[in-house]
Amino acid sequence: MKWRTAISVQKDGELYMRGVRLVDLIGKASFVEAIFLALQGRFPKKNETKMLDAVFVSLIEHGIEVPSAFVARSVASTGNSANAAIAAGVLAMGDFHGGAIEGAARYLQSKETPRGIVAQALKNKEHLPGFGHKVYKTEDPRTHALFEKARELKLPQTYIMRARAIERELKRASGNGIPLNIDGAVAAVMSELGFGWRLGKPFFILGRLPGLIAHIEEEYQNEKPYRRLDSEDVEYVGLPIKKHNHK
């Protein structure tokens, strides 16, 4: 059975991506434009390019404390190559770190009403992806900045308004003001740009990779090999320790 693809082809010694010669893209298309072309099969409009660029900037970094960063640095510190450290950092991304974009985009792109989405989550005692943050308790400033950019670029507001409606419904139904976080904001914006929900996690990876690479390079350049937890950071909760006298 042949492998089928509509993404790229080699023809007469040239590589074509989505029907366009790669050499014609070099120096003429930005990286973001090339990403858009690869994923959607068309060039983005000017405002779409600027919006997608803003999305990736919003995701680029969030401190050494996040799992993907400190895991990647730990792996780099034990003598592994950069590709292994990057892979480890990416593998540390999951449903609770970067993965919420996919979940949020999925329900935003569904036909369910905001009330139905919130009611289902509360009924099942499930966390609603795209809401709440360990650091930003009242408002995620990145969400505000991203939505402001969307308004400035006159991007459609269908999914953005839907995300805000879910936020209001969540507050009404739960009694708690749980803010829409950057994952939910990215989910809304990528939906406005026509990207399917399955691209949620890949979007986070694409945006975070430069920050991840910076952390790994800093680890190589500035830190001594072999990271490990300090004993003060470990709490033993096992059985009482007993001393045995062996005769």
Ligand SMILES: CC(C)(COP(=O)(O)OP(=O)(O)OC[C@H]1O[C@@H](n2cnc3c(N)ncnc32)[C@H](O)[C@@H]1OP(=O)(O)O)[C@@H](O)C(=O)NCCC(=O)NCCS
Contents of the next structure:
Amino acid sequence: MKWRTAISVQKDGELYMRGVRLVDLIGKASFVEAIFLALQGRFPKKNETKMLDAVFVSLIEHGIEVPSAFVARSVASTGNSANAAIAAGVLAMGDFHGGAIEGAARYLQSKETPRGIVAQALKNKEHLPGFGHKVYKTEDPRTHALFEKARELKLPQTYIMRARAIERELKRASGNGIPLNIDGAVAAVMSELGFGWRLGKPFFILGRLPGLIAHIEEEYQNEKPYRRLDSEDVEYVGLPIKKHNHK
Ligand SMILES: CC(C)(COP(=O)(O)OP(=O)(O)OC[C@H]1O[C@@H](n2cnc3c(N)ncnc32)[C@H](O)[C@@H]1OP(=O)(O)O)[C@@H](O)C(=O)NCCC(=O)NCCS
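Let's compare: the form predicted on its own is above, so bring in the form predicted in complex with the ligand.
Next comes the full complex, this chain leading.
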């Protein structure tokens, strides 16, 4: 069976991506424009390029404390090369870290009403992806910045307004002002830009990769190999310790 692709083709010794000669893109298209072209098969408009650029900037870094960063650094510290450390960092992402963009974009792009979306999450005692944060308890400043940019760039506001409507409904139904976080904001903006929900996790990876690589490189440059937890950070909760003479 043939492997079919509409992404690119080699013709007469040249690579064409989405019908455009790769060498014609070099130095002319920005990285963000090329990413848009690869994923959607068309060049973005000027405001779309600026918006997508802002999305990736908003995701680029969030501290050594987050699982993908410290896991990547641990794996780098035990003598692995950068590709293994990057892969480990990416695998540390999940539904509660970075992965929520996918879930949020999925319900934003669904036909379900804000009331239905919130009711189902509360009934199942599930955390609604795209809401809540370990640090930002009332407002995620990145959400505000992204939505301000979207307004300034005159982007459509359909999914952004839907995300805010879900935020209001979550507050009404749970009595708790759980804020729309960066994952929820990125989910709304990527939906406005025409990207499907399955690209949620890849979007987080695309944006966070430079930050992750910076952590890995810093680990190699500045730290001694072999990271270990401090014993003060570990609590033993097992059986009482006793001498045992095994016969
Ligand atoms: C990020 C997250 C793990 C933070 O959890 P946390 O620190 O326990 O959050 P809080 O302590 O502020 O939660 C306060 C209350 O709001 C609830 N809550 C938090 N996030 C919620 C959400 N997304 N949907 C519904 N309820 C939520 C908690 O269950 C808690 O309720 P309780 O007091 O009855 O137990 C959590 O909000 C979450 O799972 N969010 C969804 C995943 C997500 O978007 N992740 C990306 C983060 S950038």
